[in-house]
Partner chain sequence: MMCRQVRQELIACWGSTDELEAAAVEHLRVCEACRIEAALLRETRVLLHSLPAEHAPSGLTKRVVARIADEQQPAGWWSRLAAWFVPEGSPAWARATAVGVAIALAAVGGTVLYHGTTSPGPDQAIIATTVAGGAQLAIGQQEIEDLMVRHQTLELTQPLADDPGVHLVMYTSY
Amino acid sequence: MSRLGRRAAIAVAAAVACSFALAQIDDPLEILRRCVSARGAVAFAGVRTVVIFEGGQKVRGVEQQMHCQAPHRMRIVVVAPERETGRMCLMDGRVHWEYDPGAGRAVLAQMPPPERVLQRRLEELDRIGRTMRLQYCGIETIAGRPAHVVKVYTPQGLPVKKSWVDTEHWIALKTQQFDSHGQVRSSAYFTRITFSPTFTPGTFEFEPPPDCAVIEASRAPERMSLAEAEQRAGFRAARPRYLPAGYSFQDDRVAVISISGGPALWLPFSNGADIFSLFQRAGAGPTDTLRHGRSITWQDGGYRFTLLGSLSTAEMQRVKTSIRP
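For the sequence I just pasted, show me its structure by itself in the form predicted in complex with its partner chain.
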């Protein structure tokens, strides 16, 4: 065989091997598994756009610069619009900083060990594989790179999340989350990404500026069954009678935390992609309904409730109305 012929044969073999490799991976659960495992394990740098929608209408849009270095180091900085530039979050696996230069405030949170988080996420993902509908939708190009497209639906067929996962490095190049009406609620997509990044020294370090208020978040509490949590808190939980489509009560992940010195029940509700929390504590507080960010706090029947999460305002209100202590 001539040299040209050999080269042609090698090229064809490589193309066949490549297409075979791609063809092998069309199991949506396996793609999501690899995507979950790749977070914190793959180095990359890029620029992406994050857009938030409310009732199908865009309400916010920012551009972020993202740096990731294995293992588990991540720095995300808002670069546009101008009024939000410099807001950032930084993680090194155990510590999570969130810094808002406009507010002069930095929040420090201790994270569980990354290995434990990964194990938990993979276990939960297997549960999602059993309880949700997953669909492989082929390959599309995002930021100039081929990506597997996977869609996750509730058993009733309502979309929950769509992911575009890099076919080589398994990083999510684009994600869309849907609200309980099937409308896009958030979209995050890279416009530029490199998997051969170079990081300047200090990229993953953060020292709060001298005049910045540093708030240390409370540590993650022990999770337990609802019955045990109610016993420890000394009162019964008031659970919502209405839950948005796809959500269920995480009855083995209830916690009892201390708020202003008193016990409070923390009830999480999840659809696998999103989670919202209901906090309930005994005692009085401001009688007015207080809205702050994505939360509602109100007083009812001798208890104070706070509902918070990424639900739409209308869904939050509906869940709130269905809670009767």
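For comparison with the form predicted in complex with its partner chain, please write out the form predicted alone.
Next up is only this chain, free of partner chains and other molecules.
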């Protein structure tokens, strides 16, 4: 065989081996598990587009420059549109900064240990594997790279999330999240990405400008069972009788927080990809229902309730109506 023929044979063998290796990873849960484990553990740099939809229509879009240096250092900066340019998130595994130059404000939050975050994400993924339907949809190309495609459905067949995961580095190259009607609610995808990045000194450092207001966020509340939370709060939780398709109450992730100096129950509900929350506290307040962005606040039976999340207005109203103290 000629040298050219040997090279061609080697190239074909390599391509076959690569295709065989990719074909072996077709377990959707294992692909998502590797994706979760790769977060913060793989270095990359790229440009990502994030689009938000309502009722199937685009309502907002931004382009972000992303840098990630293992372990657990990430910088995300908005580069378009112009009115949002410069907004930034920065994490180093210990603290999390959010900076908005337009508002002249920076928020600093302490982060839990990375190993605890990874454990919690893997536990949540196991929950998804037990309660949702997962489908492997093959391999597609995103930003010039092959990606495993995995789709998550409710037991009733309603789409919840779709992920495109890099076949070599296990980073999510694209994700889509769906609303309670099965329509795309958000889409995030890389248009450019490299896994051999170089970072300039100071990329993962942030010093608030002198005229910037710095706000220190409170620590994340302790999570506990519903029974323990009710005992600490001193009252019983009023849970919704109606939940959108695919959502369930996370009865082991309840928290008690302080609102206006008194205890409030924080009840989370999840469909495996998204979460909405119900806050309940004792006390009187305005009788009129208050709506603000993604939240509804109302008074009923001696309690104040706030429903917060990314549900549609109609679904928020159905959940609200089903709550009886």
